[in-house]
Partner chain sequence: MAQITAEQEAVAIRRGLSWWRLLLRDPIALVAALWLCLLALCVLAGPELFGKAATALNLRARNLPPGSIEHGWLMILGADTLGRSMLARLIVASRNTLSIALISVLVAMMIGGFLGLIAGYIGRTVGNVIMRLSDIIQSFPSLLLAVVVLYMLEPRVGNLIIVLAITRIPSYLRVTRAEVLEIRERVFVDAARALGGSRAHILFRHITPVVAPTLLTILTVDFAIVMLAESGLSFLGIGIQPPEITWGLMVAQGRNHLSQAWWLAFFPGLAIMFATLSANVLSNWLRIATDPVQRWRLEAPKGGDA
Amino acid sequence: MTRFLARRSVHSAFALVGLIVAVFFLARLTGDPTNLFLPLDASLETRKEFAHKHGFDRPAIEQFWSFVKDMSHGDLGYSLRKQRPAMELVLEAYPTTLKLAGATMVIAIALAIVIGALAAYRPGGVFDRISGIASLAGASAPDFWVAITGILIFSVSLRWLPTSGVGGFPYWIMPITVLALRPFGLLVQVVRSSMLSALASAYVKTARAKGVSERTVIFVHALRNACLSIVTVAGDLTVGLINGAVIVETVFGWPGVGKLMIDSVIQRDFPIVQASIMLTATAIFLLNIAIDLIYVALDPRIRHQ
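Could the structure of this chain by itself be given in the form predicted on its own?
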């Protein structure tokens, strides 16, 4: 296991380096931030002073080398707009995204396991057909369309829920609902498929022959052996949410890292963009390691392999 973790760490380090290089140079292709941060009537001397202060008048290679040297000392630069450390701003926004992603995945996984398992228990039945239609609709519905439609119906017309921001329970309902639709739809299909294979296996037939209750057969014997594929898909979907629920955070004004990243790209606040990408990539790496450890806990045979 130690060798495995070391190998994964080395591979992730190379990927992170490549990502940093790509983000640094691609961000600068969006244009010169000087035109955004200074008024239109700013003098040429003022523009030159601003560019020199932030190093924009130097070649991109020199800027990158300075960025690498500062990063080696834990300095990812200051936000051009807010004049605060970039990593500090990203760390302030990240917990909000993590809370939203965590609540979304807990609800989506719990509902998908129950509904997928019940659908697999009677394949072809009424419940199976209804759950299949609902899951396909959830997996296919565009996030931005559902979000805007939800605001139009529940916020503008009915005035039941707030349109944006963070606060009490009502503020969480629409963002979580919109974000959970796609994970829920995909996971229901995965759970149903895995459970159908598990319920047809020999050990399930043996358990039933011994008089084990159907609830125990479904949610203990079959579900545990179907969990590997469920964990795989759930892990990938969680990574997607941690990567920044950009659309949902932007539509609902959710002050997470996804909205911060979009605002920074539009404003060409390069330090914020770079810090957001680095922290997100590190979080994804750690999450993938955690998923691999869950594999081992669910199936000890993986440890020997």
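Next block: the form predicted in complex with its partner chain, after the form predicted on its own:
The text that comes after this line covers the one chain and nothing more.
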């Protein structure tokens, strides 16, 4: 078990380091960063001064070294527009995104398990067919389009929900629904198929033969085995959720990491983009380890390896 965890952690760490190197050198390879940071009409003196202040006139390897050193004590540069440390800005935005993503994932997984399990119980039945089409539609719908159509119907026409911003419960309904649509759609299919194979297995037959109630068979015996693939896919989907968060936060005006990042890209505020990439990568690194731990808890074969 420790070997499994150690190997997986090394893999994730490798990916993290690779990403850091890639981000740094890609930014340097595509040209002089002063061109990225400064407006086109900046004078030569300003450029030189800027380059010197940020160390862009030194060799790339030296720059990389000081970049790594700064990063090791949490310094990811200074925002060019907001005159505040980039790290601080990103850390401020993170809780909003995490709350949104957490609530979305919990709701999506819970709903997907119930609906997927019920669909697998009578494959080919009416419920199975309806949930199949609905989940496929959920996974196929462009999130930005669902978001603005939702605003059009529920905010502009019916005036039931606020168009954008952060606040009490009504502000959460649309962002969570839009964000949950894709993970929900994909998870229903995964739950359904893994439940199907679990329900066809011998131990379920044994449980039924012993007279265990149908509800226990589905939600305890079969679901536990189906959980392994659900956890894997849910982990991937959580990483993918950040894609959705970028769009949902932009449309609904949420002050999260996604919006911060898109705004910084458009304003060419590179330190913030870099800092949000680093922190997101670290968050994903931790998430992967958490998923591995859940895996170990669920699967005795790994625990006793």
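Positions refer to the first chain, counted from 1. By rigid core we mean the largest C-alpha set that fits within 1.5 Å across both forms. Please read all numbers here as calculations on a predicted model, not as lab measurements.
- When two forms of a protein are overlaid on their rigid core, residues whose CA moves 2 Å or more are considered shifted, and I289 is not one of them between these two forms.
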